[in-house]
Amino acid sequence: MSNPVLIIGAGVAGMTAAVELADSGIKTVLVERLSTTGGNALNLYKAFPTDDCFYCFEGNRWRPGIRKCFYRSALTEQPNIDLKMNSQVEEISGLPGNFSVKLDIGPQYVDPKKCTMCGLCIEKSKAFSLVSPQCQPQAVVYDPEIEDTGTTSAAEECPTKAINLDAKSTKKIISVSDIVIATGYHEMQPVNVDEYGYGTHPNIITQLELARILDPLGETKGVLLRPSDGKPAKRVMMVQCVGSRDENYYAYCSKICCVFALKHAAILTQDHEDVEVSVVYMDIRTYDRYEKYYRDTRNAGVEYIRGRVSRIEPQDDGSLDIIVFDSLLNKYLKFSVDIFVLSSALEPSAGSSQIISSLGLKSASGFIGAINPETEVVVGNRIYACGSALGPSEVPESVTQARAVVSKILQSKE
C-alpha cells in the first residue's frame, strides 16, 4: 500500500483536494493549525459572484451540476481522510514518494465524534465557544487561556463526556508520497499604514472585519452597527489598495480586493436601507464576470472616487470626517462617515516562508512559486500548491487549482 498524501491547510483549496483524493480512493492526511476547517471562507459571508455561502461549491467532476456544502461533507467520517486539527508540520525530510513528516498534533480537548453541540458547556464557561454553525468538525472548541470557574463543571456535566481538559499535544512522524501546500492567505493588518489610522479608532476596520459585521451568523446578526458604540451606521466609505501596489509594503496587486469591496458595496445597498456607500480607488480591477458588480453598484448609487485619502479626523459623535483628493475633478472633497473600511493587502499566511525554505521552493513575493507557468500547481518533485498559497485567488480559481493537483497526483499513481 502506497503512502498517503499530505495536505497542509484545510481551507477551500485544501478541503477540495482532500475530498476529491479521498473520493478517488487515495488516503490523505489533512493538517490544519486552527480548530476548524474552512480558513478565510468561514469569515467571508457571501461568495462572489454567485452570492452563495462561501462553503457552497459546485459538485465534483463526477457529479456535474450538483452543489455540495463542505461543512456537511463529513470530513471526520471519510475513511480516507485523516483530519488533524490544531496541528502543524514541524519538519519535512526524505525523498519524493517517501517524505518523512514530523507533526505537532495539538491537544483534542473536545472529541468531535462525541460532541452534539448542545451548548451546555458554552452556557457554563466562556472558555467554550462555537466558531460557526458551519464549522467542521461539528463541535465546540475550548480555549485553555480563558479558563474560568465554570470550566470544570462544564466538562463534568457534558452529557456525552466529549470534554477532556487534560488532553496533551503529541508528536508524530508519518511517511507520505506527495505534499500539497494549501496554506491560503492572511489579510494584512494595516497598523503601520499611518495615514489610515487603523487601530486608532474602532470605526476604522478592514474588509474581513466588515464581512463579519454583515454576516447574519455574526455578532451583530448582520445589522450594520458602528463598532464604537453599536449605533446604526448609515454612511460607509471604502479605500482600495491599502498596502497593495505599494513599494513600502507589497508591490503586487492583491487581485481580489476590488471584488471584496464591490461585493460588500452590493450587500450594503441591496440588503440594508438608506446606507450610503463610497469607494476611493486608484484603479477598479473587476476582471471577467465581476464587471457586473461594478455596473450594478454604480446603478445602485455607490459613489466611486478616483483619488487619495489625505486626512481622517474622528469626531465627538463617533463619526469620521474624511478629506479625499479627487484626481478627476482636481479638487478636495469632504465626507462624514460612520465606518471607514480598508481594503488591505492579502499577504502570505504564517509559516509560508518556513515551508519555502525547508523544501527549497521558489518564492513569488512571499507566496509559493511554480516551477514554470505551464505547470502552475507543480512547485517541486511531487510537491504541489493550490489556492492562495500561490498568491491571492478567488474561490473558483482555488477549486480549479486543487482539482489540477488531484489530477497530477492520480496520474503519478497510475
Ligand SMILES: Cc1cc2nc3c(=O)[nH]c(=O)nc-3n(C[C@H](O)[C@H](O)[C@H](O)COP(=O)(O)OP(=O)(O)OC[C@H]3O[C@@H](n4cnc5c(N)ncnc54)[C@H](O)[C@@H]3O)c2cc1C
Second form
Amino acid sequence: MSNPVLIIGAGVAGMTAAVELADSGIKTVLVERLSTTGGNALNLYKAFPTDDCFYCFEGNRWRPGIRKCFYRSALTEQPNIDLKMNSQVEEISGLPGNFSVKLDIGPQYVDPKKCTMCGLCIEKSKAFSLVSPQCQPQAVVYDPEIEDTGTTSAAEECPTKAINLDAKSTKKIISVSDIVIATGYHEMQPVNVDEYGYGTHPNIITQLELARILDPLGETKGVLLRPSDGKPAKRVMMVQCVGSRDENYYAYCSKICCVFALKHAAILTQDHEDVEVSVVYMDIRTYDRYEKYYRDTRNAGVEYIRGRVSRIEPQDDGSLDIIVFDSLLNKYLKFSVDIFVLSSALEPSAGSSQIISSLGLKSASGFIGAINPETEVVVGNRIYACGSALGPSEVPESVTQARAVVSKILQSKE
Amino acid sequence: MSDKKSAVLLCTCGKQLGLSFDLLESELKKNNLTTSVTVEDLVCQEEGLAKIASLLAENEGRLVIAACTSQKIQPRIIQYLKDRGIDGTQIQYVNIREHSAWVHSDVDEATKKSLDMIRGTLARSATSVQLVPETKEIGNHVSVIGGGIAGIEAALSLSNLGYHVTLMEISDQLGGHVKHLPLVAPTGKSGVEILSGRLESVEKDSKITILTKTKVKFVTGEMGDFTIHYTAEDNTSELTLKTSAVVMAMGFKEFEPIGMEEYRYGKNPDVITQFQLSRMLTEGTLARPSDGGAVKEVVMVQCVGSRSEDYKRDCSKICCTFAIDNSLEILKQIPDAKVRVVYMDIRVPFENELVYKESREVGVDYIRGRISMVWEQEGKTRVKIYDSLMDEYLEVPSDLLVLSTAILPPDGVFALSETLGYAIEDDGHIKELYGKLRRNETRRRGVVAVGAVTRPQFVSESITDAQAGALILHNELQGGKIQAIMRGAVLNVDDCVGCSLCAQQCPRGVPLMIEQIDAEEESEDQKILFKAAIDTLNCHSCGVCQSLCPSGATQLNFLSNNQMWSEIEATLEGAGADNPVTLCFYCEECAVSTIDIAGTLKMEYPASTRLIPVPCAGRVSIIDILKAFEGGASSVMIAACETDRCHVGGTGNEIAQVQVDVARDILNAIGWKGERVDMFRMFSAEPERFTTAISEMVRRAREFGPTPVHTGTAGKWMEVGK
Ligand SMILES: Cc1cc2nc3c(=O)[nH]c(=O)nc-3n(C[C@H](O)[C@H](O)[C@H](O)COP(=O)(O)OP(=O)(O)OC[C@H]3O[C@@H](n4cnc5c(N)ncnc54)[C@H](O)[C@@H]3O)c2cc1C
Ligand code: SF4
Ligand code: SF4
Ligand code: SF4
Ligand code: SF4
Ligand code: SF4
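Form predicted alone done; form predicted in complex with the named molecule now:
Whole complex next, starting from this chain.
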C-alpha cells in the first residue's frame, strides 16, 4: 500500500482535491479544523460569477450532473477519503514521499455515519445543533460547553446511538506521500483600524457579516435589518481596502473584495426594495467579466465615491453620519447611513506561518508561496497548495488550482 | 414490456417520521405491483443496508426505497452494494422525509401524499431495466491546438499522464506571446526564462509531436474518435489526424486600435501598443520608431478598447500589470526616462500591488484621467491629458505613446466552434461549462479550453489552467479504456425519422447525424438521408432528446416514456375535483436541493402536492404535461434552475421552458386555463423560492377549480400522444 495524500483544510479547494484524488484511486486524509467542511463558502450565500448558491462543488466524478451541493457531496461515503473533522496537524517531519504527520483528532461526539439528522437530540438539549442545512458531514454537532439536563437522554434515545458524550480527542501519527495545503483565508477583523470604528458600533460590520444578513438561511432570513435595533436598513455605505493596500496592515491588494462588495451592492439594489448603496474606493478592481457588476450597479444607482472616509459620527437614532473626502470633487461630503460595511482585508488563515516555517516553504505576504511563481500550485517537494491558501482567490480559481494539484500528483505517480 | 412487481422498503427514520406506517404498509400490500412491503427503522445503517441486499436478491433487483432524500442515501447504498458485487441500478427512490413528513405536519395528509408517490414509483419500477457496465477502448492520443505557454504546459501534463500528444501551432515556432515579455509579474522572470525549460522538455519528449505552421480547419467526430482536418506548411492539401480529445489553447489577440482617431495609432509611428513595447524591451531596441531617436518621455494609456461601450465592455485584467512591468523595465534601461501612466483605475491583484508601489517609488507618474488630444508638432508627438483628480489639463511631449490595448479572443475560435461544438461567450472567448466550478470544460465532451482563449489571464493562471485541463481529459479518457455504466439515451435507429432535433438541441452535442449510405435503395419519398447516432457512454442523461423526439426513437434507459407515463398515472390515482392535486416535476440535479433544503428546514407547504423526479427539467415533454392533466392533476409545475445554470451543463431548463410555453398554448387553445401549468427557477440558497412557487400552483389549482377532465367535458388525449 502506498501512502495516502494529506490534505489540510476542507474548503472548496481541499474538498475538490480530495474528491478528485479519491476518484483517481488515491487515498487521502482530509483534515479539517472545524465541525463542517465547506470553509468560508458555507456562509456566503450567493457567489459570483454565477449568482447562484455558494455551497456547491463537484460532488463526485461518477455521479451525473456537473455540480452537487455540499449536503449531497457524500464526502463521508467515499472509500478513499478519510475525513478527520475538528482536527489539526500538529507536526510534520520526514521526507517527501514519506512524511510523518502527527494529527490531533478532535473528539467525535456524534458519529457522522450514524446520525440521520432526525432532530430528536436537538429537541432534548441545546447542546446539539445543526450548523447549516448544507453542512457536511450531514450530522448534528455537540457543544460540550453547553450543559443541560437533556444531553444524557438525547444520547440514550438517539435512534442510531450516534452520540458519545465521553468522546476524547486522540493523537495519531500517519505517513503520507504528498501534502496539499488548502487552509484558505480569514477575513481580517478590522478592530485595530481605528478610523473605521469597527467594534464600537453594532451597525459597523464587515462584508462577511453583511453576507450573513443577506442570506435567507441566516438569522434575519435575508431581510436587511440594522444590527443595533433590528429596524429595516435603507442606506448602506461600503468602504473598500480596509487593511489592504495599507503599509500598516497588509500591503497587498486582497483582490476579490471589490468584486464581492459589488456583488453585495447588486443584491441590495436588485433584490431589495429602496435600498441606497454608496461605495467609497481608491480603485475599483473588477477584472475581466466582473466589470459587469460595476456597470450593473452604476446603472442601478449605486453611488461611487473616489476618496476616503474621514470621520464617523454615531447618531442617537442608531444611524451613522459619515464624512467622506471626495478626491475627484476635492471636497468633504456628509452621508447618513444605517449600515456601514467594511471590505476588510483577506489574510492568511491562522497557522499558515507555522506551516510555512515547519515545511520550509516560501511566503507570499504570509500566504503560501510557490517555488516558482509561474507554477502556482507547487510549493515544495511533493508539497502543493491550492485555493486561498495561496493568496486571496475566488471559488473558480480555487477549484481550478485544486485540479492542477491533483494533475501534478497524478503526473508524478504515472 | 410487461409490468414486473417490486419490493417496497419503508424507512421510519428511527421512528422519527410523522407518517402512519401501518396505513402505508397495508395499502401498499394491496397494490398489485408489489411483492412485499418491509418497514425498517434505519435503512441507512448496517441492518437496513443488509435488508436492501436481500430484497434485491429476492426480487431480481426491483426495489422501491421510501426514505430520506436519495441525494444522501443513494451514494451510501451504491457503495455498500458495489463492495459486495450486487447490482442496484434498478432501485427507485421516493423521498418521504424531506418531501413529505418534514414539510406537512398533518400526519394523514403526509401519509396520503407519501402513498401516492410510492405508488407512482412502483409503476416506474415495473418496467425498469438493468443498467450494465460497458468498456470502450479508444486511442490514447490528445491534440493541443495552440503552442503558447498554456498549450505547451497542457502537452507536457498530458504526456506525463501517459498520453500521446500532437501540439499544433499556427506560427513557425512555439512560445506565443510569452516569449516577447521582458518581465512576467509576479515572477520577476522574463518570458524566455519561463519558456526555456519547458521548450526543452517538449522537444525531448518522445510522446509529443510538434507541428508548426499548421492550421486546423475543422474537426469531425466525437470524444474518443475525433478527426482533425488541417493544412501544414507548404502543403495546401488537407491532412487529417485521429485523436480522442482536443485542448483549445489558442491564446489571445491584441486589439488593434486602428479606428481610434484620437490616439493617432497607425498614423504616427511613435504611437505603439504595449505589446510592441514589450518586444522592443525584450529585443533591446528601445528607440523612437519614427527616427530611431532616444526615448525620454513615455506616456502610457490604459483601457484602450477595454471597459468601453464601443469596443470591449469588460476589463482586460492584465494590461495594468503589463504597463507597470514595462514602466519598470524602461526605467531599468533608461534611468532618466519619464513615464506617465494615464488610467481610470489601476487594477493589480494581490502582490502585484507591491510592484505598483515600487513603480511609484521609482518615479512612474500615475495620472487619473484621460487623453484629450494627441498631435504632432515640429516632428514631435504631443499629448494633452485631463487629470480628473486635479481637475486640470496638462500638455506633455512624448517620444513613445504606448496604448494598453484590449485583450481579445484569437482568430478562428468561432470557426472551429461550428464543428467542435463548444459554445462562445458574449465577448467571443470560449464559453465555460459552468462559471463557478467548470472553467476549463466546454459544452462539448472531450474538448477543454485552457489559458487566454477562455479569458484574459496571467501566465501563472494559464499554466494552472493547462494542468487542470489535462486532468479533466484524463478523467474522461481514463488512459484509453473508458469504463462506465451505460446510463443515458439509447437510440432505436429504426424509429428515427431523421428530424435532427436531438442533434440540434442536445446540450452536450452528443447525437450525430449520420448519412445513410444505402438510403438510395428505398423509395424516393420515404428516403431518410440522415439518421441520428447516439453514443450512450458520451451522454449526460438529461433526456432533452427524448422530450423532443417526435417518434420516441431516443429514450433514456432509466426513464422511458412508458415509465414516466405510468408513474404519472399511478401518482395521480384519486386526484379529482374534490382532491385537487398539484403535480411537480423537479429536476434531480438542481431543484431537488432546493426542495430538500426546504425539507431540512421544515418549511411547511400545502400537502396537496405530488412530486416526480426527472434527471433534468428538459426531460419533461409537452405530452408528459398533458398526460398529467389527463391523469387528473389540477395544476402542473416544473421546478428547474436559472438560465445558464443548468446542472447538466446546457440548456435543458430552456428546453423545458419551451415545452411549458407550448403546453400552455395548447391548453389555452382548447379552452383550459393555460396558467394551470408553469415553470419556476430556483437554487438551494433560497429555499423559499420553491415553497412560494408550489403554494402559488396550489392556489391556482383551487382558484381554477375542477378541470374539464374532472367534469368529464374533456376529450381523451390519446390523439396528442402516440
Ligand atoms: C465576503 C466574501 C464574499 C465572497 N464572495 C465570493 C463570490 O461571490 N464568489 C467567489 O468565487 N468567491 C467569493 N469569495 C471568496 C471565496 O470565499 C473563496 O474563494 C473560497 O471560499 C476559498 O476556498 P478555500 O477552500 O481556498 O478556503 P476556505 O474556504 O477558507 O477553506 C479553508 C478551510 O481550511 C480549514 N483550515 C484552515 N487551517 C487549517 C488547519 N491548519 N488545519 C485544518 N484545517 C484548516 C478552514 O477551517 C476551512 O474550512 C468571497 C469571500 C468573501 C470574504
Ligand atoms: S438523535 Fe441521533 S440521529 Fe437524531 S439528529 Fe441527534 S445524533 Fe443525529
Ligand atoms: S480588491 Fe478592491 S477593495 Fe480589495 S484590496 Fe483590492 S482594491 Fe482594495
Ligand atoms: S487591466 Fe487595467 S488597463 Fe486593462 S482593462 Fe483593466 S483597468 Fe483597463
Ligand atoms: S429527434 Fe428522434 S427522430 Fe429526430 S433525429 Fe433525433 S432520434 Fe431521430
Ligand atoms: S440525454 Fe441529453 S445529453 Fe444525452 S443525448 Fe439526449 S440530449 Fe444529449
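Residue numbers count along the first chain shown, from 1. No experiment lies behind these values; they were computed from the predicted model shown. For clarity, a rigid core is taken as the largest C-alpha set superposing within 1.5 Å between two forms.
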| query | Would you say Val176 moves its Cα by 2 Å or more between these two forms, aligning on the core? | reply | no
| query | Rigid core fitted, is the C-alpha displacement of Glu123 between these two forms 2 Å or more? | reply | yes
